[in-house]
Amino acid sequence: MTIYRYDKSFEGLLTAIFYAYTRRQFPDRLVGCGEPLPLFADEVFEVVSDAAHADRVWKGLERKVKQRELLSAITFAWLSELPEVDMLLFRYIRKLFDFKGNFSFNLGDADVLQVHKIWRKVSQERLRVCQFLRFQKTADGIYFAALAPLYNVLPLTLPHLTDRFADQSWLLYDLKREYGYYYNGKEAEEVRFADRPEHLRTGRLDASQMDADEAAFQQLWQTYFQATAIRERLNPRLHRQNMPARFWPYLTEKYGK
């Protein structure tokens, strides 16, 4: 059994495939720094994550490939983070290597099927995200909203913020993950915090770190939000499936439900 051992960024993944076809040697394993090892394995390739290496591997996916959506699905499904993606996307880049001809989603090959479906979910949360985002307006004139996704969605909704509050400054934060983008009216950068204060645990912002008029607008939008539901025509298991209650505690208008 043939491992490669990497540093688990989606750099060193695309390095570990450049080294595979360089040594003609492809693993059986693809495990972490610091994982223990699986038995029997009969050698361990360190591969070392190498930028050159990695934009070589894509570049060549990007002339390979035709359609767009199948790199889609390569990203997509790495931010799923989900056990195993990293070695079910080798077998499916070789895959796209390999293929002779015009690849397309072959839904009768298992690994293709499983990016597939991983992809839709991924973009399907990236939507969630975007639909139920609920920014709150800061002292200091920031916005900022925070969640906890499924999946690791943040870099792919900055398209859509950038564009839909281009002249705002915002700060999204992803809770489970522990960082987020601060965008500043011209760019978006990831950011990171040593400290972790309240509203970074909670995703709400106390009263003291409101604008003045934070609170009396949240107000509006819960009363809006309860005047126009009828009654009548509640559907409680509807209205989870529609919005997911792992989300109520970062909506406004879910505030105390």
Given for the second form:
Amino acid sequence: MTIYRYDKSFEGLLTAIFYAYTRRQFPDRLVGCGEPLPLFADEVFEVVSDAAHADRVWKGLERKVKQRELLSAITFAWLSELPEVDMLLFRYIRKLFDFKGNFSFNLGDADVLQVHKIWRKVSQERLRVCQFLRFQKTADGIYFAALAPLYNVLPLTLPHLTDRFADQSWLLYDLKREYGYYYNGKEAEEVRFADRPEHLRTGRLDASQMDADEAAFQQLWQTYFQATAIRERLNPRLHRQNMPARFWPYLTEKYGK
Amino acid sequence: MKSSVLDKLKILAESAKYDVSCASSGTSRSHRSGAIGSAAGWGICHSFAADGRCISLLKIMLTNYCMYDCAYCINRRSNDIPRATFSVSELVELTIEFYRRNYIEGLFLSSGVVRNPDYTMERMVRVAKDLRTVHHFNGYIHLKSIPGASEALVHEAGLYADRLSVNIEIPNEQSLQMLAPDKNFQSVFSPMRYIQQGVLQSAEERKHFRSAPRFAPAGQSTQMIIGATPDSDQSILRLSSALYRRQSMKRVYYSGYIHINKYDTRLPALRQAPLVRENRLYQADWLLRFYQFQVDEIVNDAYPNLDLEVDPKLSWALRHPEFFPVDINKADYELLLRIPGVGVKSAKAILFARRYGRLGTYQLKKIGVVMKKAQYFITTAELPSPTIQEISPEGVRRLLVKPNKQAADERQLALSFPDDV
Ligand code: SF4
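Switching forms now, from the form predicted alone to the form predicted together with the partner chain, please provide the structure.
Complete assembly follows, chain above in first position.
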């Protein structure tokens, strides 16, 4: 069994593909550095991540594949962080390269179907973050939002958020992965914090951290949320289905529910 | 923000909530420098109310005082309810502050009629105008035009709003006049026509001058109340289909009548809103817009009302066994769309996947075809299984309708509009 060992980065994955093609030897398994090797490993090749190699692979894909969704499916699926997604993507990218003619989502193929499914799930989560993130205005004028998405989708929300909230500065934080993006009115950059104060654990500001009007607007929104529901048509099942309970702790209108 | 705003918000949101349309789709506009916000094209739901409905826009009334007395309306003059009026600046500030916190996509503003239609319409237009010109608000704005408003004001509204709407409410003029004596079809259809003209004119001008102002880029919509009058689904859907022929008409909404004004004997005493019928109408509307159905195929003199037991596409298929079974591996797109259990997405996926080989049940399931329904209407790469031809339409209906479950489940019926109708 041939094993490729790499650093579990996206660049590393693309580098592994580069070597597979130049060495004409395709791995049966991918393992991360430090992970135990499977029992029957007879050859282990160490992949050293290399930006130039990775770039060549990606450029090659862009040249080969006309339908852009097929490529964005790769990044989306990667950010799912699901176990074994790396090997799946390895096979998928190989299929993209080896296919003669114009490839499209051939859902009859198990790998393509699987990537397609993960892609849709991750897109769904990306959308949910765009829907359900709630900014709270801090005393120093920064808008702060935190949530804990299923997949690592924050990077995918940036194009939408930097466009929409272009004229305010904000911090969007992933409580699960403990990092976020700070947008300063011009560009968004990744941020991590050495220690984790209360609001980076709960996602909520306390009264002293808030802008003078913040509590009032939160109350206005809660009031609106209550008032707009039609009592004659209450439908808790549909409500939950559309707005999964895992988002509730971070939703202003659901505080205390 | 003064505390009085909180009370007003409560009153005016309660008053506005029966207007069903929540969509904020139809406009894509990215950020402009110095402006607030963008419109996302597909319309984002930011929250879901306890009734399961999407909250996309701040749906609110400017005032719920009204000089009219429409029988079906909570805000009618003769109702003794708390009344309130927002000032233009209060509403503008609320919209912007909500938007900045990602609560909403924008504003959906309606109003009761005070003094006269134009007086009211003018104040609504001022809210939109202030948002756009003073605060450079770039989010979504939907204005509900007041019946009887003048052409000049409707035109001005279209310059600031993404979408305009005029609610028909009752699909038949006689019933409308009986229930809403201050309104008639003309007061509804004239503003609709102004909107249509504005949209066409702006499209024409923009062909010549890229910078010509846009007019209600997301077009117009309307709403009909279902079950307040004896009108059949046929008359409702015929009207919808006629409305969709105008290119500016993007959505017709159907709102199951809720018996709020119990004292008014002109109205039927429904114990609960006709939710199943409402859902069937949305499904039929979907067929009109995306499945290339003609209205007479869905409802006609022989079948003036939609089948409550099964969805309108299945109902059509059961009435037309001669079209089936359809060969999944050969049929063209239009015919694939006719198969119960095959939606727009799966029909397209079938066309794609067919290029790589013949499709069987396994692939169809993977594609998202609802085989539970589709199996009786198709042939695949595999050995034939019994279809509607062998089982008969009545047999298929019996197999697909779960006995009694529906009645018990009525209140919980998912009112979403699934792709696979
Ligand atoms: S005009 Fe509008 S707000 Fe006034 S009673 Fe009629 S429907 Fe209600």
